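Consider the single chain below, provided in C-alpha cells and representing the form predicted on its own.
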Amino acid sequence: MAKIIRRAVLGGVAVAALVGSSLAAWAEDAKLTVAYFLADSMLPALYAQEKGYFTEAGLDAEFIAVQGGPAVVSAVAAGEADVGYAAPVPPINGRLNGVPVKMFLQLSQEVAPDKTYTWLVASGASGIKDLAGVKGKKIGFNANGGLCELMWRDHLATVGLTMDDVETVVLPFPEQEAALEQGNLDATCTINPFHASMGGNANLGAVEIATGTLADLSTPLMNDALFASEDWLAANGETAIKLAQVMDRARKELLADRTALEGAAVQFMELTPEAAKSFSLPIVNESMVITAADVQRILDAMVKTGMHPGPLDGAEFVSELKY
C-alpha cells in the first residue's frame, strides 16, 4: 500500500511524493512520474495508488503535487514528470509556446444543468449577487491563461463585461477561501474540493453567481486531461494504456461505492466528513478517450473570448489513446 514518505522539490515548489512501498517492484515495474495539482478528478489516481493498483498493473508510479496547471506543464517540459494533469488550457498554451506536449486522456466533463463542476463564487461580504455585480470588484483565478480565466471571460461576456471591467488577482486554489473571507478577493473561480469547503464555511457566506466553464453547456465539455510529451507517448504506449486502465478501474469503484468515495475525499482531498457528503466526481462520460473535437470546443472558446487570435486546430493538441 502506498503512502506519503517524503517531500521533494520540483522547480522550487515543495511537493508531496506518493510512492509504492515495494522496493522489489521498483526494479521490475515501468517508472511513471505524474505531476498534478489537487483537484477532484485526480482522486481516482490517488485512491488507486493507495490501493496498490498501479503496482498490480506493473507500474512504479510517483505522484508529485505542484501549485497549478502551468507548473505541471513546466514539470513535463523539464523532464521532471512523464505525465501531467491539468485543465486543457495550460497544455494548449504550452504547445502554442513550443512545448511539444499532447493530451491523451480526459478525466472529467461538464454538462448543464445538473453536472457542472466549476463555479464562480462571491463572498457574502462583497455584496455581489450576480455576474453583473462583479463590475469593479476583485476577481480571482488560479493561473493566468488557465481554464478559470476562460470561464470568467466567457461568463462576463454574457452580461456585457470584459476583464477590463474587473480587477484580477491570480491566487492558487488552496488560498482563495481565506482571501475571500479576508476581503482580499470579492469573487473567484473554484473547483472541488475547494468549492465544497467554501460551501460549508458559514463565515464566508458564499454566493454562487455562475456554474460551468462555459455559459453554453448544452453538450458535454471536457474539463481536464492527462498529457505528455510527444516523444514520451511514442516510446511508452504500453505504460499509457496501463495508466488508463488503472484510472478506469478506480473511477468505476468510486462511482459505485459512495462510502469509499467520501472516505477518499476526506483522505486525499482534505475535506471534513460533512463536506465530503456533497463531493462528487466530475464525470459525465465513462470513457476517457479524448478526440480533436473535444479539444476544439475549448480552442474555439479561447478565440471567441480573446485569449488567442486563432485559428486553432484541435487535432494538433491530441494523441488519441485506445485502452
Partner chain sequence: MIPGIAVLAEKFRVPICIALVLGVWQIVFVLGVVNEKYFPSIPTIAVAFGQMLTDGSVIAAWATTFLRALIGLIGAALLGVALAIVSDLSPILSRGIRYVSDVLQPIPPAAFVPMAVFMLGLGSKLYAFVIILVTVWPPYLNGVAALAGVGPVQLNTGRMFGLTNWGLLWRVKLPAALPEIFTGIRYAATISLIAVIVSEMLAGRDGIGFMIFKKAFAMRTPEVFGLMFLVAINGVLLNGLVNLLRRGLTGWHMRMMERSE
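Numbering follows the first chain given and starts at 1. In this text the structure is predicted, and so the values were computed from the model without any measurement. Basically, rigid core = biggest C-alpha set you can superpose within 1.5 Å across the two forms. What changes on going to the form predicted in complex with its partner chain:
- Of the two rigid parts, the smaller turns 13 degrees against the larger between the two forms, judged by C-alpha superposition.
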Contents of the next structure:
Amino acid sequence: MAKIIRRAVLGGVAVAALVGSSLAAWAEDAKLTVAYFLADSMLPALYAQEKGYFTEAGLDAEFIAVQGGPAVVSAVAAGEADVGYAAPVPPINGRLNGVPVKMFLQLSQEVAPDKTYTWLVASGASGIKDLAGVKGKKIGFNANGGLCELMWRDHLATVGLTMDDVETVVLPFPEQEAALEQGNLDATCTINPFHASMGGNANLGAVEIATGTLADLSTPLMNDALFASEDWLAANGETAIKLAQVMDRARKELLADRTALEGAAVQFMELTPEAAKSFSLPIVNESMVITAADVQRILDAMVKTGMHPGPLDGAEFVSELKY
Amino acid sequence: MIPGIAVLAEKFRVPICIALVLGVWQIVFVLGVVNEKYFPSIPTIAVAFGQMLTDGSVIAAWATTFLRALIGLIGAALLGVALAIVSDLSPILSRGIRYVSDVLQPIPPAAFVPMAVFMLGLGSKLYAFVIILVTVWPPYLNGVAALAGVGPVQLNTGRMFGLTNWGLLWRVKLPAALPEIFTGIRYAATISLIAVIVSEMLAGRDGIGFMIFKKAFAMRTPEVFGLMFLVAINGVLLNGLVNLLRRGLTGWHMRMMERSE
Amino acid sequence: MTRQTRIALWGLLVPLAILALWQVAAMLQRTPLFPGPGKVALAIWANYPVILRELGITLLRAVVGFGLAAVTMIPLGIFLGRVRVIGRVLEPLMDMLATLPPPAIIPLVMLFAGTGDGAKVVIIAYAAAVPLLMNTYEASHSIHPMLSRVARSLHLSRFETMRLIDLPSSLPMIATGARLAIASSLLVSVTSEMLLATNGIGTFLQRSQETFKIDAGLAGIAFISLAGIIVNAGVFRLEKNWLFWHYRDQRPAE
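Could I see the form predicted in complex with its partner chain next, after the form predicted on its own?
Everything in the complex follows now, all chains and molecules, and the chain you saw is the first one.
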C-alpha cells in the first residue's frame, strides 16, 4: 500500500512538474541569440535591446559580441547563436565551405559619391599618390577573406594590379594608424572611427586613394548582412520577421533623433562624445530586404578578382524575408 | 649592502617594482620615441583608468577574468599532478601521456580557440578546455621530473621504514617533489592568465581580454594600456596566492633553504 | 622485444584512443567545420608543400628568439638567484612581465619594432625569457646550502661560485626551463604570425580559419606538433648527454 501511495505521489509530482514547465515554456518569449561583430549598423539593434523593444515584440533576445566576421559564422554554425551579423564575405565564404547559412536582411549600404564607409588610405611618407602607386608597397587589411580584402582586390584591378604586386600585412583596425605613421605599412583599408582619426593626424599626412568597397558604386551595394542557418530560418520565420520589425523601428527612431543616435554611439561603441558628433548610420536603403541580385554583385567581384574560381549564384546565398 | 635597506626593500618590493615599470614607461614617453597618441603618459593612463574604475565596469571584468584563470589553474594543477602520479606508477601510461603531451604542447591557444568554438561554443566550457589544454603541462612535466628525481637515499630510507609503494609515493616522493611541482604551478599560473585573456580577446563576450579588444576598437588607447597594467598586476596577485599555498605545503623545504644564510 | 619497446608500443594506445574518439565525434557532428582525423590527413596531403615552406620561416624566427632569450636570461637568472636581495625585490616584476599575453603586448611592441621579423623575434624572446628566467632563478636560489658552504670553504670568488657551483647544479632545472621555453618560442612564433600576419605557419593557420578551411588549418597544426616533437626529442637527447651525471646520480638503485 505504502508503495502505491508513494508511486501516486511521485507520479503526481512528475505530472505537476511537467504541466508547470510546459506552461512556463508557453508563457516564455521566443529565444533569440544574435552573435555580432560590433559595427555602426548594429547600433539600432543594441539600442532596441536597451529600450526593451525586443521584449515588447515577444522576443527574449540576447546579443553576443564576437571578434570578427569569421567568428560570427563559427558561432552560428556551432549553434551557439541563432542569427549572425557580419560583412557579407564571411557568410559567403562559410557557405562556400559547407556551412549552410543564408543571408536574410541587409543593414547598411554604400553608394557613390558621398555615402561610402570604407577607405584606402596611404601615409604621406610612403609617397603613394594614387592606386597605381601602391605597386610593390606594403598594404594592410584587417582580416583574410573579408570586405577589406575584396576592396583592395577590386580597386587594384582597376589599375591592372593584383595582390601579387603588393606585400600584404593582416593587422587589426586599431593598430593600423600607428603602423602607417611609423612606416610599417604604406597603405591600408580602414573604416570609421579610424578613418576620421587618420584624417585628423597631421604627422601621418594621410592620402585617400580610394573609397567604397567596390570601384563601381553607381547603385547601392550591401555592406553587411544578418544571416542564419537554413534550418533555423525554415523553423523560425515568425521570429525573423519580428526581429526585422524591431530593427526597423529602432532604425527609424535613431535616424530621426540625432541626440539618441549620439548617445547610443557613446554607450555601445564607446566613442568619445566628440567623436560621436560626426557619427552617422551607414544607411542608404530604408528597406532591409535583401535580394539575390544584391549578393550577386559581391559574388561577381569575388570571381573577377580571383577570390573564388566561380561561377557563383546569388540566389543560393539569400533567403528573402518580407517584414 | 646595509641589511636595513635590504629588509626594507624586500618589504616594499611590490610598490618598488610597480614604480620601476611606471618610471621606465614615463621616461620612454618623455623621450618622445613614439607619438603620444599611441603611447600615452602615465598620468593620462591613470586618469583613464580611474574613470573606468568609477563606472565599475572594470571591476566586474577583472573579477570574471581572474576567477576564470584561478579555476582553470586549479583544475590544470590537479590534473597535471594526477597525470604525473599516474605516470610514476605505470610506465605504459607514462609513455602514452607523454605522447599526447608532446603532440598538444606545441600548439598555441590562439590556434585552438577558433577550432574549439565549434565544439564547445563561446561559454565557460571553451575557457575550461583552452586553459587546461595549455596550462596542464608545466605542473605535469615538473611533476614527472621531480617524482623521478627523488634520491635513492630517501627512497631506501622509506623502504626501511616498511612503506608500501603507495606509502612511498604519498609520504616520501610527493613531499620531496612538491617544491619543483610548485615551480611548475607558478609558471602555469601565468599561462592560465594569458590563455584566459587570449580566449577573451579572440572569442570573448566579457572579461578583461574582451574589454581590451573593445577599447582598442573605440580608439581609447590610454584605457587599453590601463587595462594592460591591470593584467600585469593580476600576475602578481595570482603568484602571491600560489606562493602562500606553497609556503603552507612546502614550508619545511623553504626553511631548510633559508637556514643557510 | 625489450621492455622499453614494449612500453613504447603499448603507450601508443593512449593517443590512438584519443584519435578514435575524435573520429567518432567528427562523424557524429557531420559539419565541415569539425573535420575528423581522416579529413585532416587528406588536407595534409593536399597542403604539405605550402605548410613546410611556411613552417621553415616560423622555426627560424623561433630559433633566433629563443637564442636571444637564452643568452640573456640564464646569466641574469643566476645573478638574481645569487644576489638574493635584488632577486627577491624584483620577483614581482618578473611576475608582472610574465603575465602579459603576447596579443596584448603586440600593439606595444609594434610601436617600437614594427610589423616585420624584428617585432616577432622580440615577442618570441620575451615569451621564452619567462620560463628560462624563472627556472634559472628558482634553481640557483634553492641550491642546497651545503654547496654554498663548500664554495665558501674553497674561498671561491662570487663570480667563480656562480660559474663553478651555481651553473652546474642549476642545470637540470634550467633544462626543464629551456624545454618549456623552446615550446613557448614555437608557440609564440605561431601566435605572433597570426596577429602580425605577413608570412609563416601562423599566417597560414589564420588564413585557413578565416576562409573556413578548418581541415587545412588542422593540417597546419599537425605540422606544428610534429615540429614540436622533433625539437623536443632533440632537446631530450642533448639533456641526456650533457646532464648524464645528474641522471646517473638519480638512478643507481635500479
